[in-house]
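Next comes just one chain, in structure tokens: the form predicted on its own.
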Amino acid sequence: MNRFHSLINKKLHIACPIIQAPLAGSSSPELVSAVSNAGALGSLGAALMSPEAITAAIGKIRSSTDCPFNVNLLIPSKTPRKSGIIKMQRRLNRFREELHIEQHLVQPVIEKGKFEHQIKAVLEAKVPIFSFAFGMLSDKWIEAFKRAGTTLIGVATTLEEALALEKAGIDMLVAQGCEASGHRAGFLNREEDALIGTMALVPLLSDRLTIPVIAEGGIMDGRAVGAALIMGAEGVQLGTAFLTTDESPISHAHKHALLCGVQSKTVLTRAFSGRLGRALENRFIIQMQHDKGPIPSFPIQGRLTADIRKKAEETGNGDFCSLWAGQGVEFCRKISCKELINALMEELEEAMGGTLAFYEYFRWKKSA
């Protein structure tokens, strides 16, 4: 039995104060139905997705769950930098060479209006909530997922950014600390300048905001969860607990290293997307960072390092894979995501069992 309920549980409609985190590249509907039947948020990280491709996953995802779901998408970039490009293809070309691959120089593609079309198609399948990372979602979409009934959840990794999206008016806030897995979702400065870590970051916006506040960082067990809770979240984000589990899509080489525990050390790099993330370290974020060369900005290095990703994760290359990874690590998990929900919840039951009164005091108090 779940005794604890914050705002999430009742605003979401979720029996367990749990969200997966969207993983863009890494869900799937399969990954999201699951979750959602185990009583938690399962969250569609869409961003790489053509419309058409949104609107068949959702189709899926109501196929195999009644449960609540969200889907999420990525703000993008008003002037990606483009320079540099042809002497980071002559770079990567030595990656491809060691691949079997075609090298080459040319540009990449970059749909413009992709987004629009985007948002679009999320918007028209009414999904119940809609979650977005880096940057503010404009007053146009806001207003339009109002009126269609979803709610709004919006990341920040400042006070500043958390300030500015209750004042855009969402309806709760993902805080993600400098531990969390995958790019860095902050918008309103450098991500290098806004490394907040998740136990300084989620009582500083609990105590400040009048919306709930969802944490997000290096929670792998549930005693993380119990200490976001007790820090005042109403709720935790959890990305890289998720990635190990039976119904997660990952490359066979990903999954390997996240459990085998050869490669532990993360760290932040710019090598595979041209955007701040947490990885795992491998040869190629070692290749890169000794370069010392500048990397072109989010998507566009994206592009560029697709091909080789491919490969890498088809052939179980880890050297050459996007090995997202929080703080954490270690205490990855191989089980279905059934099994996760419950290892958490009863683990945070066990965590909170001396401070089950003070946790429903400081509830209490709180909503006083």
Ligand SMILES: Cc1cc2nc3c(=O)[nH]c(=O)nc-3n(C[C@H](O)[C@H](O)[C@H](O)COP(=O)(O)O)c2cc1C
Given for the second form:
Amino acid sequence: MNRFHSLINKKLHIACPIIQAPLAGSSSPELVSAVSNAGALGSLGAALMSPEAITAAIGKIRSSTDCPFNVNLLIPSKTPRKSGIIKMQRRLNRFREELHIEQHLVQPVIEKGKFEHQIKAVLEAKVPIFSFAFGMLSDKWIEAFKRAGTTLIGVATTLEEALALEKAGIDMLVAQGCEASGHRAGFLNREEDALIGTMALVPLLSDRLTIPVIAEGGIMDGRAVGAALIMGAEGVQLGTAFLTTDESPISHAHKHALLCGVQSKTVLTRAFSGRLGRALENRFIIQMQHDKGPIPSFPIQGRLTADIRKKAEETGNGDFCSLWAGQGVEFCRKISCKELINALMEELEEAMGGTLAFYEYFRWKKSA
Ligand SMILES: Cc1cc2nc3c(=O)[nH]c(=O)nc-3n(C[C@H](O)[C@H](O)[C@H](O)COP(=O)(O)O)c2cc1C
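Show the form predicted in complex with this ligand, please, because up to now only the form predicted on its own has appeared in this conversation.
Full complex below, order starting with the chain above.
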């Protein structure tokens, strides 16, 4: 029995105050249902999927769990800058030569209107929970999801973004600290100006907002879950910790890099996609930084580097993969989702043992 029952448990109908972070390209229906079946909330990062694939994946999740789950999309950036593409292709051709893939100078195709089709597929599936990042969901979609009975979760990296999401009518929000793996989720501030740590962001947002706050960024064990709850979060969202679970579909090279502990230095880089994100430092990042020169904007740079990353993953070459990782990478465990969630809850109990009275007082004070 979970003693740390919070608003997240109540509103999302889950037993543990834990959410597996949406991981585009790295989450599968198997991962999502394993997490949900273990009493936490599984999330499908659907941003890279076609509308048909999203519908099929939701069907697969439903066939393997009766528990709630979340589907996530990324709000598209308005007008990606197209300058510097050919120059970047020339820079990338050196890596292509080394990986024995075809060199080229072509412009990538960015599909227009993809997001509208993706979000329609999610809406039609009447999913229990929908989350989004990189922007604000328009009123049209907020109203449509509310009519469908879907709970909405947005992601904020600053107080300004959090207040805007609350004002728009979002049900709860994720406070993304700068320790987090993958892309920075913010949308109102320049990414470099919105690098607040989880420890500072969570108390700030939970004091200033009326909607529940979910802490994320660098949370890897039950101690950190407890700290987030004490700071006022109603739940936690973990990405890196789930990347190394048995059900995680990431490449062998990525899993090995996260688990082997040889390279634990994470850096913020635009080299892979054009958008700032946290990954394990590798040769690709170092070389791109060394070359200097502008990087085309998101998602163009992501399309340009796609063939390099794919070949590197296929051949197990960690030097050229995007090894997304949070600052807590050294705490990665090679276990199943169920074992991870049970361990987090046991560690939470242990860590909070002495402070339980304070925690209960804090909850009472907050709700009074
Ligand atoms: C491989 C990968 C893919 C991600 N894809 C998404 C995504 O599609 N949508 C999203 O909101 N966040 C995405 N994120 C960010 C995570 O949801 C979350 O912010 C991060 O994993 C939390 O940090 P942690 O790893 O320190 O727990 C992704 C992160 C990773 C590592």
